[in-house]
Every structure is written in structure tokens, then in C-alpha cells.
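As a starting point, one isolated chain is supplied in C-alpha cells, in the form predicted on its own.
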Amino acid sequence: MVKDCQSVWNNCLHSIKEGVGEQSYNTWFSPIDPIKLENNVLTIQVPSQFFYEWLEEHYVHILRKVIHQELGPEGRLEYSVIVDKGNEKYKPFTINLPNNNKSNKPKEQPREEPLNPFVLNGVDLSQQNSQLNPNYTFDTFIEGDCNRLARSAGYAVAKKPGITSFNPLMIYGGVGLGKTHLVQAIGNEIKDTLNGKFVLYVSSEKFTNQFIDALRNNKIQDFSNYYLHIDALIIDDVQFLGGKERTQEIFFHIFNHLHQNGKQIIMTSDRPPRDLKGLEDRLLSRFKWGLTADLQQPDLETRIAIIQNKMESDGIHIPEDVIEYLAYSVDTNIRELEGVLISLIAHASLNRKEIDLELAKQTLKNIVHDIESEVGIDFIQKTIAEHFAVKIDDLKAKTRKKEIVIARQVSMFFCKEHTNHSLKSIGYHFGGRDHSTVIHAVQSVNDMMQVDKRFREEMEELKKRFKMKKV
């Protein structure tokens, strides 16, 4: 049977998907298109030079393995890298690069470094205030599955700003997930390790206000000159440039100049470039030239590591059970988690109390939304324990007595219904049970409501109590 490039690549993808995580698969393999199969050489098209370099460095072994599986020992892989996407008049310009052939890999162009830091109008730019927070470093940025790609790319940029294919580097994610920390860590690393580099961190709002002031005072040229001589420009929250046409125009020219001269551009946004509104297409297309990496909500292990790191740096000891409770209870973002820690330390200091589980619970009641005056896990456990005439400790114990098992399952059911806690977090609050136990409990309660009229009526009464609590 004659093989074609699409079927061969589809088979390769099937094997690759089993060997890499879903996020890595979607990021590095979904965008690839097979374009040719000749003489046991499969040619795949990747969207940028960066893709080629990253695949060769991190996935060359798995690629070689799947190619050999599909095409035999003589099978080889070749990349077609898009250099210029072209337009209606000109065809796209691509270059072909063999797999794992270092001699064919494009070499970094040597860069001339000035003997002295650049001086503009008598001002040494390297000595200017970069607006960076020195506390934001890679050492204090906790790595986890939620941010590993972004952190790795950021560190590579910090070591070789403007030289890697991560230019521009766009970091996006929701509020409080560490975008500002990461990009400022990049800036601090550049300043600390590469003498004479002029790094500037600026919010898009401040950039806009500076531009407006320059317009008002007829100093557009001075404004442009200042930004055109930056070695690494970090601009935060670019989504706020939306709708500001004149600001976008000046930023477009600054972006082009810096990029063409091998300077590093780093940006943050609350959403990926494709979802940004009110920005010109020419800007959005440039945002996609380098790497776009997202920051996600931290998982449990990352949250625990963040708490431990924060407490160690502050020289404060917190019991393990308190750390686990906080990590399970605050699963929204890093900023809220740090806010809880600060409040907990303040409560302990002002009230001269030891930090324990009870103090942590009291602190969270004033901060976390679903623990406040509304229905939280503690309230549900207390209500169900009273209703079934059992102890709260029994709900968390290992006992398998029928009346306690039912009470425990009902508690878990209402925790899933009325709180924002994950299944894993709910299980933790019931004696460290796993998420599958919670799923089973919810299903069991639903099944009992289907067949037992009395139990169904009982559940309806409990639902009314929780609804009244929310009013």
C-alpha cells in the first residue's frame, strides 16, 4: 500500500500524543502540517524558526522514534520553515532544514556590542531606572505545570535577549497568576548578568500617558528616541492599547525598530493575541512572530510550594496541616493566596496567637468568598452533622457505618453544589479522600433521590436551608 504524507503524519501524531502532555501536544504538534513524502523523507511545515529550534532541542528523540516506526530505519524528517508568509502577489518564502543536522541549523549572527553604554542627550541609558521590582526574580517564581513553558522561555530570553526566536515573548493569563512577576524576573536577570543593557518595564497605561504628554509638549521625537534605544522593552497589559489608534501607531514603529535591530520585546496580556480587541491587524500579526505562552491557575502542589517558599523567605513557620488547608481552600490565583498569607500572619501577630488550623479558618472567613457568610464546607458539614445526629469528626473519619456514610455522601453532594471547591479539595476536607470518592458520593445521592421518596424530601428540606443561608 502506498503511503501518503498525511496518513504517515497522522500515525506519528497518534504515537506522539501518548508520549507528551496535552498542553505540549496542542502547543508544539497541532500547528504542524505534513506537506511531502518522498524517498522515505517526510517534510513537515512549522510556523516559525522558533518551532524548528524547540522541536529539535526538546522532542528530537520522540520524533525520530515515530518516524522510524512509520518509515523504517531509513526514514527521515525534514522541516519546511515559514520565513515570510507572503501575500497575494508573492508566494510564501520557506526554507527546508533536515532533522537533527546541526551543520544546517541557522547560526546566530554575531552582534556588535558597544564599548560603552549608549548615551542619549548626555544621559547614560544603562543607569536609568528600569522600573523593576528587585523582589521579582526567577528564584522567587515557583515553577509548576501551570507555568513551566512560560518560565522556561522567559529564562532563555533573559540569557540571550534579542537573539533567540522568542522575540517577541507574549505571556498571557488571568489576574494574579504571576505575569508581572515573570516578566520583571526576566528584566532583573538581564540587568544583573548583562552589563550595560538598558531594560525598561512599563505598563501600557503609563506608555499611553507618556505619549499623550509628548504630544501636548511637542516632544514626540524625544519620546521616540528614548524608546528606540532600549535593549529590552517589557510592556505590561497590552490589551489596554485597544482603541488607542495614535498610541498603537507609535508603538508599531517602536516595535519594528527594536525587533529589526535585535532588541528584545516582552509583553503581557490577559488573553491570547487572537482574542485581543481594538488592536490593529498589523500589530497583532507581529505579536505572533515569537512565542505566546500562557499562565494557568496553579495546581495544588504548586500552591503548597508557593506557601512554603513565602514562609521560608519571611522566616515564619507554619504547620503542615495549615499549609495544606490554605492550599486546598484558595485555588483561584497566586495573588489571593498571598493575600491570605499576609492576613494570617497579621492576625497571629496582632492577637499574639500561634498560627494553627483554627486561626487559618477564621482568617479565610473574612477573605474567601464561599467561606464568608455564604455556604462553605465548614457550614455544610456542621449542618449535615446536626441533621443526621452525627459528629463532624465522623464525617472525616474512616468509619463505614451506614448512617455516617450517608451523611458523609450528602455533605459531599452539597459541597459540590454550593461551593467553588474542586473535587480534590472537597475530598481533602473529608479526611483526605480523593476526587473519585466525591464523584461516587454525588452519584450515590442522586441514585437514592431517584428511588427513595422520603430521602428525596429530606434532601429538598436541606436544599432550602442552604438557599436561605445564601439570601
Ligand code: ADP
The other form holds:
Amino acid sequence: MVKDCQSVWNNCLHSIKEGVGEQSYNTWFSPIDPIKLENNVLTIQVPSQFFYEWLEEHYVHILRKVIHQELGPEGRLEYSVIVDKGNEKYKPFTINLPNNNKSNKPKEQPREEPLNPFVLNGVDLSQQNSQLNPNYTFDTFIEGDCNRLARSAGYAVAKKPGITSFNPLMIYGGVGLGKTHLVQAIGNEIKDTLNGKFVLYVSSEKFTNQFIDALRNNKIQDFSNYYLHIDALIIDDVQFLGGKERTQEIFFHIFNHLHQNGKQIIMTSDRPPRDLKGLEDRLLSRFKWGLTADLQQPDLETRIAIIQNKMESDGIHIPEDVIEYLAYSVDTNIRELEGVLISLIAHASLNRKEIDLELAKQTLKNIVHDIESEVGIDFIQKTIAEHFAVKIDDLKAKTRKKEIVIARQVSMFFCKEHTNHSLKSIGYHFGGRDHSTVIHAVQSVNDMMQVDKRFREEMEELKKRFKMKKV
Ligand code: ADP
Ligand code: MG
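Mind giving me the form predicted together with the ligand, seeing as the form predicted on its own was just shown?
Let's see the whole complex now, leading with the same chain.
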């Protein structure tokens, strides 16, 4: 059967969409056109060099996986990169580039794993592939109040793995707050500064799958033996071990052995150990032997520093007011913040526009819709302004006219109730007011609802327009 490039690519897209999430998919995969399929080489056209580099840096693994899925082990991917869009007279100018992960530093091992990855016969353990992303370092991990304890504990562990009392080190926190980055930074630091250490990063899911494979293939001996040789074991997202009894059993065994031998164990979880479900008590009690540190939502200063740092390292200049606007507007987590930055850069580079406040607002409008599901500050302001027959601009202005003040306070109240924005951020969106003004507004509205039945009913009606937001 002859496969055509469009249908092969469609199949690839299907798997990619599942793997990367909606927003990344729209930004990075929708704009791609498949252009030819020859000798198992699929060529796809991408809009710019930047785009190409981004795909190679961030999505090389998934691309490779889906290409192999679709075209078999011989399948390869090539890019046709649009260097100049051309015009009516001239065709676009493109160059072809192979698909190879340029972010792989030379010292890194090839990513492909050997057939039986667990056989260690005589190999130099420190040369094993640690499965670390070289970009996740302490240098690129911005310090702030939200992560100070976790970061400094992590740094101490990286300098003296297995020797400090932070063993195991357990980092927990919500999604996108930097757990994986931080624990990989520890791994990279150990590898870079201490010679001969066998460091391994593994997600709990991968660990589970490896274990199941080993069971199936009678390779449990090799599997345990491999893990027992590790000097620093980093195991990510241990909440996934919940309910997997046999995997927990072998992990318990590995944990004890490593711990007794002064080897370092580093773990992450999306919740504190006491809230982990389906984990055996004996394992949970082990987790408490060392140090548990959490990562919190980044505060405004940290968000600003993160944006500045990312932009600087990408060699992109963005104006102060844009940085401030973004930092105020996206206050959920760092992954989301990065997503917004990426889209912003992509918009700027695809449309050859300068990054300015206007573009930032436009970009955010598209995305914030996803982030905030139904209700955002803009929507609340618009609805309330209409209801009280005042102008949106007045809500943000200094005027102290009574009807405007009430509309403003009601809007702030709903922003607090129905969005994830912090008080500071809400104040910012109302003409740069202070967070105490927002607190005052919320209190006034509560007070008025207590004493004024009509007002309370009016508020109930308005509330129906703002579907409750799921966090
Ligand atoms: P988690 O594992 O907690 O879900 P990640 O470690 O994957 O989160 O972090 C999400 C993104 O945010 C990553 O790209 C990471 O580099 C970035 N990030 C998180 N914390 C920081 C930080 N303190 N400084 C710089 N980048 C950060
Ligand atoms: Mg993670």
C-alpha cells in the first residue's frame, strides 16, 4: 500500500495532539504542512528557522516516536524551513534540514536505549545515560520566596548527595511549579561537579513500565541490579505509584538498599506525602525520614524575573511594560507563563511584528480564554459595566462617583470570586489599584449584601452569568 504524506502526517498529528496538549498543538503543529514522503522520509514544511529550532528542542522525542509508529523503524523526518515567505513573484525560499536533536550536548549519550537497558556488565556506571535534560540547571532555575527552601535543600543535596540529612529529599507542589526542573537541576549538578556518580532520572510511570516489562521478560534480576547501583536516584511524580502494589514493593526494596548504602534519593509529588493515596504506610514513613519541601505559586517578582531570564537566554528583547503586563496577568503557574511567552514569540516571529503591549494583549486574549475557561477579568468588567450602565474605562479610572464606585467594587468582587487572579493582579486590571483596595471592595460588597436584600438578589442574578470556575 502506498502511503501518502498527508494521511501519514494526519496520523502523526493525532498522536501528537494527545501527547502535547491543545495549546502547544495549536501553536506548534497546526501551522505545519506535510510536503512529501519518499523512501520513508517524511518532509514537513515549517514557517521559520525559529520554529524549526523550537520543534527540535522541545518536541524531538514525540516526533521521532510518531514517525516510527507511522513509518516503522526506518522512518525519518526532514524539515523544509521557510526562510523567506516570498511574494506573488517569487516562490518562498526554503532550506531543508534533517531532524536531529541539536540540544543534545556532545557529552550526552545517545537517547536510544539498548535492548535490555539493565545489563551493566563491566560498563562505567557514570557513563550511563542519566535521562537528564541539560537545560534544567540551577542557573536557569530562578530563586524566589516561592521556592527558596526547596531550592537550597536541593542545592545542598547536589553538593553532597547521600551525606546530608535531606535523604530522601521530597519536593512537592502543584503542576507547572518547577518540580521536574529542580530535581533535574540537582541531577545535572551532581554529574557536572562530582565525577563518577551514577545519576538516574526516571518518572514513576516509566519506572512502573520498566518493572512490568522486566516481570514479563524474566529480567527482574537485571532490573533490580541496575537500580541498586545508582548513586543518586531521582524519581518524579511518585503519586503515580499509588495503588501499584508490586511496583511499590520493588521500589521499597530499592529505596532501603540505596538509603542504607548512603545513596541519595530524590522524589517529587504533586501533593504532600500525607495526602498521597494508595501508597503503603511503610513507604510513606520512609518518605518522612529526610526533608520534605514544597514549591509554591510564584509571586510577582519571581514571575518577572523568570520572564526576563527566559527572554534574555533566547536573545529576545521585550519591553518592560510587556513583561509587567504578562507577569500580572498570568499568575497560575510557570508552565502556563512559558506557554504564553512561546505563543507571543511565535506570533511575533510568524507575523514579523515587534513584541509590544498590543501584541501581548492580543496573544493573551486567545490563550487566557483557555486558562480561565469561561470567565476572565475582561468579561466580568464588560458584564458589570453593562449592567450598571457605566463605561468600562470608568471602572479603571479615578472617578469616585457613587454609581461608578459601586460598579467597580462589584466587578472586583466577582473577579475575586470567579477568577484565579491574585488581589494584586485584580487591582492592576482596575487602573493599577492597590491590593488593599480590592480587599476593601470585597468587604463592602459583602456588607451591602448583608444589609440590603434587593442588592443581594441583584448579585445572585449577576452571579449566574459567571459560571463557577473550576480550578
Ligand atoms: P512541574 O514538574 O512542577 O510540573 P516543571 O519543572 O515541568 O513543573 O516546570 C514547568 C516549566 O516552568 C519548565 O519549563 C521549567 O523550566 C519552568 N520553571 C519552573 N520553575 C522555574 C523557575 N524557578 N525558574 C525558571 N523556570 C522555571
Ligand atoms: Mg513534572
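We call the rigid core whatever largest set of C-alpha positions still superposes within 1.5 Å between the two forms. Not measured: the values here are computed from a predicted model. Residue numbers count along the first chain shown, from 1.
After superposition on the rigid core, the Cα of residue 384 moves by 2 Å or more between these two forms.
Core-superposed comparison between these two forms: the CA of residue 305 stays below a 2 Å shift. Relative to the superposed rigid core, the position of the CA of residue 222 differs between these two forms by less than 2 Å. Core superposition places the Cα of residue 414 5.2 Å apart between these two forms.
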